[in-house]
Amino acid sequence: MATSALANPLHILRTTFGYESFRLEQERAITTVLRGDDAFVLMPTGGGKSLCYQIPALCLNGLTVVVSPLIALMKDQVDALRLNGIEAAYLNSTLDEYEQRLLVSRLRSGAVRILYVAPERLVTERFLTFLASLNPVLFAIDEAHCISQWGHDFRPEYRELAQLKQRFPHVPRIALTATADEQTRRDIAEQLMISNENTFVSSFNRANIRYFVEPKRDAYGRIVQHLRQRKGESGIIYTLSRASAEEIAERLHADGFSALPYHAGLERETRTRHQDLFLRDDVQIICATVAFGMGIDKSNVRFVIHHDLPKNIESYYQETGRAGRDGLPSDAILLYSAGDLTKMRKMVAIEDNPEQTRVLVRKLQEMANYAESRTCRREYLLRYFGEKFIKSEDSCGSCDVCLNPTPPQEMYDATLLAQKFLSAMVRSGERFGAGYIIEILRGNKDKVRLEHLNLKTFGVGTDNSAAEWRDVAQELIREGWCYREEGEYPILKLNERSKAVLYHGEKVMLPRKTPKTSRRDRSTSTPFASTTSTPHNQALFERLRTVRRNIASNEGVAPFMVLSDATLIQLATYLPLSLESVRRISGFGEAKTERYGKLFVEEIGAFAAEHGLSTQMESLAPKRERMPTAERTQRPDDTYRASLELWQQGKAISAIATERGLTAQTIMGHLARYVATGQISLEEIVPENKIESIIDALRAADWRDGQAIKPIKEALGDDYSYGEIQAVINAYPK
């Protein structure tokens, strides 16, 4: 299926959406459905999935069909394609038969690109016919882990959608998640008959996300201490319980924050409320079970708080991803008590369904595992979905194990105490527990079986406390001494170490606990990331959001999607007083340069004549040229070609700036550009041992396209130039 010379995907990217360069596998993911093939599209929450689709609907002469599962997704995906001047609809519930009818007429004459509906009405006999009449250019499947009974949020009436292959057997389909481990990956590409070749995963590595795990004591105060640092900022905390998010909320609300609740409890009207006052940043903190999320495409939210243990690790990354989608740094913080774990075993047993159970149990474990692991949070949540993490120093610099290494622990002969708790385990048969275990060794008549008061092991550990008897199960389990065997119940067993221990006298050595230093207690000192750590103007900075909110009024949709957080900070960092520079900010493509640019350039006009500030735009690294429109013709840069055809004439820089009246620094970021097009060598402007600096400069600090070279230069030094800088830029474009 191919597409016109003037629907290039690389175009639609910088003159639509207004970003420089596809990201992770944005681009292959694209092809593939360009030419006709479907696409499984494994990519991290903010890693810009919907582009995958919503670009090729912009290639494609035809309707593009999304497959989307709530309403409220539905409509801010839309709201947010219209803003860049993309027609969009969403067929649902909300739109009453006079609105529907207007849609049918609108769909049928052509003028709608890309079409949202729910998977309930998608496989409809009569909704597949009237489909067939618009003849649709591609499908896109949202959330396509709901298609898996695998999958931590399984929807039976997403299995129905493998029918879409049968009765469009030419139209590609592109499913998208952001979430799957290995098993529900195959699930979801049998299902929908979806070859490896065309499975794109993405690194699931959200770099600007930390991770923290504290002991789940006072809960609140620990809230609350979080939410001081992070005061007018929007976050998330996630509960079990409905009464518990309604209870928090009051609390905070009580105590002066802006919070509201959400769960499936309230009524539909409050509930739409909530999250719309959320959405608008009118109320900064949800406290919510996780019937709030799926469909939040807010991009500013900086914090997400588990109060309550999730139910797989799935879950949770998809919900810490809801923080920091526009690449700004944000934190996710799970307080975590072992008794969670134990509630939670109940409530994820399906009855009747022991398969089920067991890959539920034992996901469920794996979140348990990963709260209590001792080592590094990003490299573990990595290591689940099967990718490996390559630390610098041993430390990925953003997780509370690593910005708090445990010190080297004092170790201890165990031997003893280790053969008492594995007796017990084997004379009661292996068949229980660490706590009845427990209760066996400390001779609790009250809590053992009457068949277990005789045992040899019965009362033979009363010389330690319950406490330091779990302490040392824990030891035993994380050591691989013995194994929590999978199922509903956590029953302990024996394994060939165990054995080794028993009956060949193997020595077991166990770090001894030390509480006053321990990661956990001393994690809770570090700060939440800011968004004050990028150097741009605050003041600024937040009188650029008054613009968005009242743009975001006038227009009834959320002010993240008129801008985001990312795109304001680099406004209030390069000052651009023109719509010329406004063009290079990413975030703004053609429609919202023309609808909202003179509004930002005025706004920081006048700041900058109050404050008496220039621009900064020539620290910022300038967009590759954009396809010409209409109105920009190909016409010569004068300028730069001067300074190019001085440059094969052999004069050197300096002259070339002396004979045009312009600075050595202008005269180098000319003859850069041509390095991007090979008319220029980068060793001939470019020292050799500066190239080399250069690029490890740029590694260092993981350069994209697009993103300021400022940082890069400070951190080289007086010695570098930006046009040396922006030459290695274009001779290794990244």
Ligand code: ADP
Contents of the next structure:
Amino acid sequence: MATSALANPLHILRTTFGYESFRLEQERAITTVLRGDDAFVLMPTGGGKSLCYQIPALCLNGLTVVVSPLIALMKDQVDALRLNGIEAAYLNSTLDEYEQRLLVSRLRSGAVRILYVAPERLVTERFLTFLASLNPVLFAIDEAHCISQWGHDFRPEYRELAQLKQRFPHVPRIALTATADEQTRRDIAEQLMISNENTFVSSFNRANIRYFVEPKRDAYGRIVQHLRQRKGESGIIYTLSRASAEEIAERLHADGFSALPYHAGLERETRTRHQDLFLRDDVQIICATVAFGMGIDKSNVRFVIHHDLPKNIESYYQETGRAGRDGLPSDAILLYSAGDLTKMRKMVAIEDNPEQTRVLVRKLQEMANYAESRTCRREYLLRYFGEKFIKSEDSCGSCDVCLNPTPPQEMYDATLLAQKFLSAMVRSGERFGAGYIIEILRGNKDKVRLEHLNLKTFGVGTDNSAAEWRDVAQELIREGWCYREEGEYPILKLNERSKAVLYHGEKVMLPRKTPKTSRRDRSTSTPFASTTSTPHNQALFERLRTVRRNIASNEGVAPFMVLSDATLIQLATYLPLSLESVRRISGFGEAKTERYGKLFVEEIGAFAAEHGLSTQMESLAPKRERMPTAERTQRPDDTYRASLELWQQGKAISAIATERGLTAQTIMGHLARYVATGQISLEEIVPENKIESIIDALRAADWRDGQAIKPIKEALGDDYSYGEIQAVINAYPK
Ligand code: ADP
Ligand code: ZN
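In place of the form predicted alone, output the structure of the form predicted together with adenosine-5'-diphosphate (ADP).
Every component of the complex follows; first up is the chain already shown.
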């Protein structure tokens, strides 16, 4: 399928959506479907899956049908597209007869480019026949993991989607999901018959989310502590039960926080109202069961707290993924107690389905392992999704483990203890959990079954307390000397390593337990600096929020759909004072620039005049995705400093650029700043002959501080970079 010059993907990305470059695997996925092939896209939440089918939809001549199980989200997605000037519609059970008829005629006239539809509706014979008359050019299957029973959200009606290929053999399909382990992935690809080379897996790393696990003691107190540190910010608190969602919301409300509950037990109206208040930034905190969030695209959620253990890593990743869709720093906090695991184990079991139960219990155990593990949280999560995460310097810099490394563990020889423990396991038939094994070792006649009173290992562990044995058991499991089997009751089993200990005398070294107090210190020292402290003008940001809020209520949509917080922060940083400049801000496509640009320019102009500020547009790098993944967790100040540090280590600009995944120009811009502070001398970064020419050019133009640098750059030509010019300016303060 040929694409006309005007309708090329990059052009649409820039003009319609206002973004400068593609992210992750977007471009390859788009090219594949435009070529007429099927594609399978795996990308984390917030990664930008929607553009993978929205852009082809706009390149192709005809109708794109998007299958989505999330009815609640359809209207939002359609509204968001309309704000960007795109004709879109949705068809689901919320439309009445009249609306449906209207839609049919819009579809017939060819006005609609993108149609969202629920799977059960799509696969009806009546709809498929109708569709055949419409010239569909692309099918997008969103939330594709619903097709697999290995997934965590299996929906039988998704199975029917496999027939699209037979019905419309020449129409490409693009399947998308944010959550899929290896097995689910393979299953999706098989069901939809999409080949390996057309599968595009992006990194699942959400670099702007920090991950924390904290012991669940005085959970409410901990939550309050977190909320105090992030006043005015939006967040979700997930709970297992409706009752605790409500209880926490009530307590928070009584304690003066802006919080509301959300769960399936509330009246539909109440639920919708609470959700809307949250979406519109009128309520800060929502206390919810997992029923909340499926239909939520709110991009400025700054934190997600899990009060209870989620059922699996997929859910956890998806729920925490609702934080920070706008790319700004955000936090995911899990409160964990081993008791939760025991409770959940009973809950996930499905009666009369041992096979499915085994899958679910295994997934739950992996979730608990995450909480108990002492390795980097980010690394663990990514490994779960089949990805190797390469940390710089042994630390991801943004999880509790990496931020508070435990001092090197003192190890001790635990071979004898391990032998006793493992042999008690063997002799009681590998049918019990750690608690019972310890009763045998401690020789507890009251607790041990009759048939075990004569075991050789009965009472051989009286030298150690029950608590010490529990630590030993925990470490043996954690270090892989035996394992806990899935099932309703946790049973300990031997593995190859245990056999090596028992029968080949292998030595077992275990970490000595750190005193309890130090652990507690560690958890309370979790750093919670406010996350949005970027060098933007906060007062202006607040005023722009008001402008955005007014637009949103006029348009009948949520504020974040008009423009993201990230875009407002850019406005409040660079103070564009003309439509031309606004167009350069990420997130302003043609439609938005035209419709809302003026309102923002006026507000910024008024603010600048009141406060004697001038525009900072010169320091804005060419429009590009200004927060590439590597940079996202860093505040602008940090990224400057990171470049300085590497420079001070003696690295060349090109080397720093490669190491940081940035362009040499950007690095130059960073370093230029330190010429002003005297930390770098001008001659170090700009060749002498160039300095002369730059000074000449500045003089010739009678350049004054605050004026645009562009004319100087143009006068000097391509051999000179903005960074070099800026460095010279910085070296000669007026
Ligand atoms: P997902 O569906 O994968 O969760 P979305 O499609 O909702 O993610 O995209 C998340 C956010 O990122 C949206 O605000 C979207 O407009 C933005 N986005 C997507 N692609 C790009 C890009 N190439 N450059 C800048 N922003 C992008
Ligand atoms: Zn880490």
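Numbering follows the first chain given and starts at 1. C-alpha atoms forming the largest set that superposes within 1.5 Å between two forms make up the rigid core. From a predicted model like this one, the values you see are computed outputs, not experimental measurements.
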Once you line up the core, how about Arg35: does its CA shift reach 2 Å between these two forms?
no
Is there a C-alpha shift of 2 Å or more at Gly461 between these two forms once the rigid core is superposed?
yes
Core-superposed C-alpha of Thr15 shifting 2 Å or more between these two forms
no
